[in-house]
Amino acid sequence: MRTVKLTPETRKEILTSLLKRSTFQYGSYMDTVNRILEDIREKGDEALFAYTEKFDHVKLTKETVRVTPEEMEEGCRQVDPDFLRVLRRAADNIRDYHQRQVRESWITTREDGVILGQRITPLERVGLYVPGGKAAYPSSVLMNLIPAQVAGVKRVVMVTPPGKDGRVNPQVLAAAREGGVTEIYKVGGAQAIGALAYGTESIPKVNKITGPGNIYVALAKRAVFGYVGLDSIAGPSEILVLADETANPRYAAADLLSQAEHDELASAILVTTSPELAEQVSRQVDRFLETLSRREMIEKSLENFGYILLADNMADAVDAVNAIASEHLEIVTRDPFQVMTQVKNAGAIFLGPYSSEPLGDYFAGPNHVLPTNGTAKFFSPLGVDDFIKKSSLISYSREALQGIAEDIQAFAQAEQLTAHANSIAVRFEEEE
């Protein structure tokens, strides 16, 4: 891996480089995405099935687009029982973590007749996109589905690309069954996002779409925002390891590579105050590459967006961490909990040498759907709050309103909204 001295100039250059991975840099794909979405909106199932045949090489009909109970059972029978046990344990951890996020509606009253509050209601219908094609991600099923269920969503509609045999990956089906999802459609890509956003004869329109996908899925989600709610526009995966001289270089190298193997746009960065560690990590990376199955992909990722940043001190290192705002942040220092208090921007923070990033991907419980491309500065991980709505509750008695009527009218007059002022005034006009 390349080693770069951390300075204000190099930090700026790296941030500029990382932004090239944003979906906003792929405008050339938008014409294709917009055409697909328009066809889905105008032609419904006809367009959906045509695009599925074109891109996934599977011929579907209204009768075959949905996974049947028999297909579900057949797929689940193909899954190793040991993996099913792991899946259930992971689901239990994810459910336990997200149940702690649940909020309650509340009401407060005052003696003058004022009642204020907040009513929380779950979304009625959510669409879950599960990637297919190059790999299967049953973990994404659990991470998107379970917080929706904990929030109280009654109907989850899942879409996922079929294989060339017209079937859905068995492990994905097993994860769906574990979560209790039975409404699964064999469609993917931008056309699946359009179907969830607009609705077709076979697939219902949903209130919100969650789940990761390729660049076409990401751009389609961005285009339909407003028709439906979204979790986020996910970018390529990224990891940042913040380490001092106490870190194990072999562990750090392994963790960096765990994200670099996702795709050639993935980012893997080590920020350290130790020149010795920097050199050792670089050597360990080379050794691991000799045996890892996705070597070619990892090498492209590291060439494009892999860095070892050498900082003069921990304060400068933490400043870089906050500027990059990585999706995954590992802190491997002498006192990681103390350093953590200085971190403002990160999707998920892993503390200590035995809290490696894949722990969060699969098993610990916190959600692995995280803000990418610096959006951890203003976005949060997917959670229960993403599947609820909040309604404000306001009730005033006549006496309570009378006490502030002149104040409200003054505010309305200042904004030259006389109808607003009149709406208050008419309630007391008999007293004038």
Second form
Protein chains: 2
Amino acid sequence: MRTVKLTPETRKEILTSLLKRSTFQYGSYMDTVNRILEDIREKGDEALFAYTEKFDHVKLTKETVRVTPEEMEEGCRQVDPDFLRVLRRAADNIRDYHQRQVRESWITTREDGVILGQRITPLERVGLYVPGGKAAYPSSVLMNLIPAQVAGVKRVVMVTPPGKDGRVNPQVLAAAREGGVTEIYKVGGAQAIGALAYGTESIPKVNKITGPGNIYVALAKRAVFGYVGLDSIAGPSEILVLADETANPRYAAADLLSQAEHDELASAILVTTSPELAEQVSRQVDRFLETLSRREMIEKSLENFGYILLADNMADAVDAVNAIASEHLEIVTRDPFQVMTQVKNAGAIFLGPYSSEPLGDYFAGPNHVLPTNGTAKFFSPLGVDDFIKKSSLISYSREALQGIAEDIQAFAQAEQLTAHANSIAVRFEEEE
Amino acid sequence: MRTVKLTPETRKEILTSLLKRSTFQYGSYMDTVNRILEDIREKGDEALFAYTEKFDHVKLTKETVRVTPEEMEEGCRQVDPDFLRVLRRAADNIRDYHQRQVRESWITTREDGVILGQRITPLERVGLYVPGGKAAYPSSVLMNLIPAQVAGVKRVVMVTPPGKDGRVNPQVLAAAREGGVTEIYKVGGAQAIGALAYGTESIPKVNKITGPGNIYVALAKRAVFGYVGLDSIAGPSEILVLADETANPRYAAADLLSQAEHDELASAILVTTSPELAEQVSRQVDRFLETLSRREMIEKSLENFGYILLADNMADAVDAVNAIASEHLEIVTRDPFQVMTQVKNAGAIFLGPYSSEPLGDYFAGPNHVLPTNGTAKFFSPLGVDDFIKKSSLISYSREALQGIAEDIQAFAQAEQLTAHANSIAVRFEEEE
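Moving from the form predicted on its own, what structure would you give for the form predicted in complex with a further copy of the same chain?
To see the whole picture, the full complex is given below, headed by that same chain.
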């Protein structure tokens, strides 16, 4: 891995380079995506099936688009029972963590008859996009389904592109069953996003769409934002390891590689104050590379978006961490919790030498759907909050309203909204 | 107002008609908006000032784009001191309500050294768009600023289009001061959204943009979503009054009119089980119209998007309420809290005869920035949650990691991610 001295200039260069991975770089695909969405909106199933035949090479009909109970059964039978047990244990941990995110509706009352509150209700229908092909991850199914389940969403609709044999990945089916979902449609790509946003004869319109996908899926999601809700726009995976001289270089190298293997756009960055560590990590990366199955992919992603950044001191290092706002951040320093207090922007923070990032991918419980590409500055990990909505509650007594009637009318008059003022006045006029 | 019998057909017609008000109907403006955004991105201030001259007829320079302390002072002096006191009282109520939304970071620990948690931190920089002209509402300034302040956002940047005299509305300045903001730029429209999203020489790039605006502002916000965070896409205002025979027709009529006066696209709908009430409300609306200052506007919006819907029974009425998912919902029935339990989708719910909607616009405390156009099915009122982000915290001891090492590796192998498995294995290998 290349080693770069951290300066304001190199920091800026690296940030610019990372942004090349943004979905905003793919504006030229937008016409294609818009055409697909428009077709789905106008022609429903007909267009949906035509695009599935074109892109996935599978012919669907109203009768075959949905995964049947028999297909579900057969798929799950193909999965190693040991793996099913692992899946179950992971699901338990994920459920446990997300249960802690559940929030209650609340009200506050005053003796003069004022009631104010915030009511929390689950979304009614959610669509979950699950990628197919090399990116078919059962863990991702659990991470999307369980928070929805915990939030109380009644109907979750899953879409996932079929393989060339017209079937859905068995592990994905097993994870769906673990997450309590049986409504699964064999469609993917921008056309599946369109179907969930607008509804077709076969596929119900949903209120919100979550789940990662390729660039067409990401662009289609952005195009329907506002028409439905979204989780966030997923980008390529990222890891940033912030380490001082106390870190084990072999662990750091292994963790950097674990993200670099995701795809060619993945990013793996070490920020360290220790020149010795920098050198050792670089060497360990080379050693591991010889043994890993996705070597080519990893080499490409390291070449494109892998850096070892040498910082003069921890303050500069943390500033860089905050500017990069990585999806995954490992803090491997003498006192990781203290360093964490300085971190402003990161999706998930892993503290100490035994908190390796893959722990968070599968098992610990926190969600692995995390903000990427600098969006940890404003987006959050997927969670129960993504599957609820709030309504304000307001109830006043006559007495309480009378007490502030003049103030409200003054405000309304100042904004020249006389019908607003009238709606208060009418309640205190003399009976006619 | 026209009275329509509620049937599945009329319900569908009305829903279709309301959606005509969606920003998605304005795709043809998108090219203009994209061009403006592109110009701002490439040319910064130069383009920003050129568009301000073109659209707002004001010449700006780096020296004059920002509101000076003197301009702030002068503006506030022009505002009636009585109104300043009303503003202060409203701000106190809004602050009080939003304080209750504040959430704490949390952790959970296990004796084997597992620490999991969720850390909440404020966004660093937020941009607030404040409309100018006829839609310059000081209440809106408070409703956006106070939750940001309560959340702990350090830097709030406000943009608002200048009047033809190059100045900012004095009430808006007074509200900004009340909300603790002094960084105000005299720019508006899509160009201001571009400046906040990309940054220019004069205007800092922010992490999130909130605040309502015209159609160009709404489309520009949607175009930069993902590059920055957004509150929601604001549409025209709406009120839905759900009433039975116990409701006062004069109050209901006054409340319907209070939203209809906002603009020609505003929607005011009464859903009732009582034919008598339907008739009386219709008559009262006509009577009030003769006295209200925005009569023409109101007549247009009632003609376009005003309905009295007669339902056979309360269950059908509530179903329609849930399908429409109104921004504001008043429940004026014999037992409004019981009816409320059936409501799934609404931005703010006003219960009982003395909870008129304008109470929520200014004074009660809950936010008046609410989901419109059916988006209450997935969006929520603006609040403290919009100005924070979450990070997951994960820390494992060696012992705890060892306990699940096999499971994680099994999961990683199932997903064919060997570098993921390696990152766990390396921590338990024999020392070399």
